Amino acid sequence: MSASQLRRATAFAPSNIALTKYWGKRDAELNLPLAASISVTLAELGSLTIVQPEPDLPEDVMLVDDRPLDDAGMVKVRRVMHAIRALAGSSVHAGLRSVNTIPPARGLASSASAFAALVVAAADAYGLALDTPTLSRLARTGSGSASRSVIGGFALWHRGTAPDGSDSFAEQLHSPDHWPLRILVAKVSDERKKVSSTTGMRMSATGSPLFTAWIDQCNRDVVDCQQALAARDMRKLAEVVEGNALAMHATMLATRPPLVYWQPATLGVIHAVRTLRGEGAECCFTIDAGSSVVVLVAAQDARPVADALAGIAGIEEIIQTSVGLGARLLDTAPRAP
């Protein structure tokens, strides 16, 4: 493809919340997981990314929320862009801009939406028509959980066994309308977490005596979670999803030095959700590597559950959304003839 045929492309990708977690890598460079994981895709919360190939740029540059991306982030971005240019047979670098509708570094998987949007926009900008598994694999190389944000509804990210990661990608288990749950994000802290997921994952793998048992539990939970989703069984889903999240945080807490992401309000939400479910509300919680809590709830129970959570001391905001579509193009500039 000639430089004149490259074009600006814009894509949006949603964040996703893991129902069974990704916390452990068999290959850190390729972001290959030690266990499969299942996620739910959010609707409005995510990242909008513009990719503009520029022949005069000596390297890729990126703004995120109007600030230059840091060096560590650019290493990952350039890795993804290099792979896309290799597929397209192009040497042209790009100017990139991303805007998030979800706060970064709060345990809400903002990197997942960022890299999924980047891959979808960049593929189109460089003239590539890639299938969904390929887009998922490419997104994975930037952020492991980004493999799932390419997919809408409920997704399964395959662990895979191939050393090159060719069989480690996400696919859809169920469309968004299979189980139209409401999703509440109980925002606990406005501070960025002190230990990133990448660093924390590495620390747990080498410093937690519970780590091997944790991976074994994930392998069992993936099977049980698929059954609960297929049956739309909230009681079963709560048992698996809450148990998996608590097992991950137990593994973190047992790490030396310990990884403590929770705040007092985090525990307040946990107790409240369990109480509300005991009173008849169809809901369950999960927590990624951060202090905020995500609650899945049946549509008829969303308002009373949200109101109850909003009254907990330390909760800054309740963000309400639903199960959404995967990453998609929003617009593109005309391509040169």
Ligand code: DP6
Second form
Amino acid sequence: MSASQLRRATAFAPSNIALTKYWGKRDAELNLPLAASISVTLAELGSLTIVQPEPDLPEDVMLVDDRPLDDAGMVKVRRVMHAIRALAGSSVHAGLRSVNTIPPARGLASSASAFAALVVAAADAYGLALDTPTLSRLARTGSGSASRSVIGGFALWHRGTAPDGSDSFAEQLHSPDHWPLRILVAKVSDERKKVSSTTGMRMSATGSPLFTAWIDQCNRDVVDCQQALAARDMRKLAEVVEGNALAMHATMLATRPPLVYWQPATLGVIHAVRTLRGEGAECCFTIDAGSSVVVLVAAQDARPVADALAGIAGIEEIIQTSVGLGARLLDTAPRAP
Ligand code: DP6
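Beyond the form predicted on its own, can we have the form predicted in complex with the named molecule?
Following is the full complex, with the preceding chain placed first.
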């Protein structure tokens, strides 16, 4: 493709919350997981990314929320952009801008939505019409969980066995309207700089005595979670999703040196959700590598559950959203003839 046929493209991608987690890699370069994982895609919380190919740029540059991306992030971005340019047969670098609608560093991974939006925008900018598995694979090489943000509704990220990662991508299990749950993010105030997922999972793999048992548990939970989702069975979903998140945090806590992501309010929400469910509310919680808690709740119970969680000491705010669509192209400049 000639430089004149490149164009500016903008994409939005949502964040996703894992129902059964990815915490362990069999290949750190390609972000290949040791187990499959399942997620739900969030509606309006995510990243808007603009890709502008510029023939004069000596290398890719990226602003995230108006600040230059750090070196570790840039290494991942350049890896993804290099793969896209190779597919397009182009050597033109790009100016990249990403704006997040997610609270940063609060346990909601913004890298997932950022890389999913990046691949969708960049593919269009470089004139590539890629199928969804290819977009998911490319997003995965930026950040593992980004493979799932390409997909809407409920997604399964295949573990795969191929060394080159060709069979490790995410696919839709159900569209958003299969189970129109509400999703509440109970934001816990936490001023500490947290250990990133990339670093934390490497530490757990080498330093947690529970790590092998954790991966075995993931393999079982992925099967049970699919059954719970297919049947829209909240009791079963709660058992699997909460059990999986707690097993991941047990693995993190047992890591030496320990990975303690929780704050007192994290535990407050855990207890509150269990009590509310005991009283009849259809809800369950999950927690990523952070202190905030994500609660899935049936629409009719969303209001009372949100009110109860908002009253817990240390909860900054309750963000409410629903199950959403996957990454999509929003706007493009005209391509030169
Ligand atoms: C706890 O996808 O952020 O959110 O592949 O190293 O970029 P990298 O890690 P990342 O890890 C997400 C970890 C998690 C669980 C999950 O989303 O499955």
